[in-house]
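One chain comes next, on its own, written as structure tokens: the form predicted on its own.
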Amino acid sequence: MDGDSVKLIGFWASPPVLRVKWALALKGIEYQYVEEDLSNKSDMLLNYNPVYKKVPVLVHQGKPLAESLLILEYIDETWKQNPLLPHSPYERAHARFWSKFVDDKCVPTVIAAFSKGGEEQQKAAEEARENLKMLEVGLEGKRFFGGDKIGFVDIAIGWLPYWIGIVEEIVGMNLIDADSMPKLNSWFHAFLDIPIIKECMPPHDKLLNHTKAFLQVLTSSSSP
């Protein structure tokens, strides 16, 4: 299927959009990528996510489709080459349970670390690793999360150990590291180390200086 056909509108440090870049890759599918400029939002995102209004945004044949793990499942569901989810029925529960599980409680506790202070950090920082550490469960036995290649977890969660190094940089706090975390930590580099995974990611250093302001915006908005 020709780029034509599939645009993604996105912003290049999104870790959303970096999933769905991860998926049309992994798939081999061409589209024409658009990035957003989300301190001035355009009439197109606008209209095409008008609920949400962010990024990312798939289009495939003129119709838009919001929010990154829906935007997965239909790429799986439509393009069936290099399958993302398992087979069974019951393996596609639990990637979609530890899919959500990285959204709903390790972002929120990771970003609390992060931006908090004091004995509020702390206790943000020790739920953090505990969310994080529970992460391994789904890798038992497992090099990555779908097994001998990676999948759906993977490519949903992947983004995470990457932008927690680039802020472990800043604020001088470690969250996932080799001895409390080996199996974590391991699949995590070896997630990395896959060459279409690598070519994606944003520039560490643009990404740093990205991220710093991100965190000074937050530590300004959760400070009395």
The other form holds:
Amino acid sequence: MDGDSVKLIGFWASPPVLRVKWALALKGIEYQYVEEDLSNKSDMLLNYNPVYKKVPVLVHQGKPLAESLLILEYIDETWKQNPLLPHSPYERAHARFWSKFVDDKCVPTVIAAFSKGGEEQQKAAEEARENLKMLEVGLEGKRFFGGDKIGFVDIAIGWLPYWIGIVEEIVGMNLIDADSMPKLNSWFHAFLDIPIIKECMPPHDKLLNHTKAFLQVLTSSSSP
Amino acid sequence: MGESEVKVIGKWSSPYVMRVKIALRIKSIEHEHFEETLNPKSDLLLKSNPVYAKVPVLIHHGKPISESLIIVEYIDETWSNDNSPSILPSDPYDRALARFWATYIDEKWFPSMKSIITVETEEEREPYYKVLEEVVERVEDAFGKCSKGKPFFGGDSVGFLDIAFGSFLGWLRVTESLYGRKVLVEAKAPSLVKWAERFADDPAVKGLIPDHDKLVEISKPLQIKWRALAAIGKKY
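Show the other one: the form predicted together with the partner chain, since we just had the form predicted on its own.
To see the whole picture, the full complex is given below, headed by that same chain.
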């Protein structure tokens, strides 16, 4: 049905785009995917997301939406099958809290841990580990953040350990290890084992090369 | 229904705490207020918000929730019946738009206002004024789209985006009076200027915007604190 058409504008290596792909896959929603060249942004993207000019953008019934976590909530509210957010307001508040925590605190400290040097790097790595360890609170007594099945938080943050693993390969530093973060570690492996999750992941080697280039830009632009 | 204990850990001067207060008022929920000193941080705060140790925190049935916009959504979802207005719109796309603009405002507004107060010279303030002016321009435009001709972003009554943006009006006035430069002006944002008056006068909001002179008074020690942090390269 044309009126119901769903379009996702994305970039293959973008974690926020991956979140949306997972949500659409979990709900069984058909969509048209448009790969954006971020070094040469299309008029379409700039038109749909004039504020941030970023991917992902979801276009549904001709109306565009930006910001991945908001898109996830929109998807969950529009297509009711396989709910992503929990039912109770308290658990929903916590799901939103942890997802935001990853974006606001974990990601910047992880990036700092990988892009700084010397003593600053040690400090950043410590902070990153502390933040990651905090996530284990959300896993208390559960297999996934969503409980027995994956939910909102799992797909909001499931990309992070994968990316961290890739950067760990490049930089030779360990942020998530089985001993200090056992719950996070088992969650991550269980999450990645799910076929629908695996299917959407960008290929390892391609992502490795892309991330190497990205890190080089980061480290050359950060102050000594 | 047991209107069980609802507590708010807050600070009188915090725009984020104000959001929670407005939401509770819209739903006619009585609550107990703990005024947080923040220096040192109370045990209650550290226990209720171990991740950020910040206000506001809402404690309902003994369970804490933090982050102001998340708390507002929680309030809307928990007390959702025919007796009180909805805070978020009902249509999913409108809800997404309200959240989008609220998040945008959070990213840009207060950090820029803080910087205006913190940096030393007019030259240094200029780029932050530019950010605020851009936000005003975009939000003026958003107002047209969200309100659809009605008095508030939320339509007939104060809603999510009204709360998100309106909570900053107190501190905006302080910033404007400190340096004599207005940001929310009729020429650039005619709808928002009128909206701001309606917002401040609305029963859900009246009395919750902190007293201007008191805010100006605390802006001075805050300025000293933020400048000291900035001087040692720390985030203020």
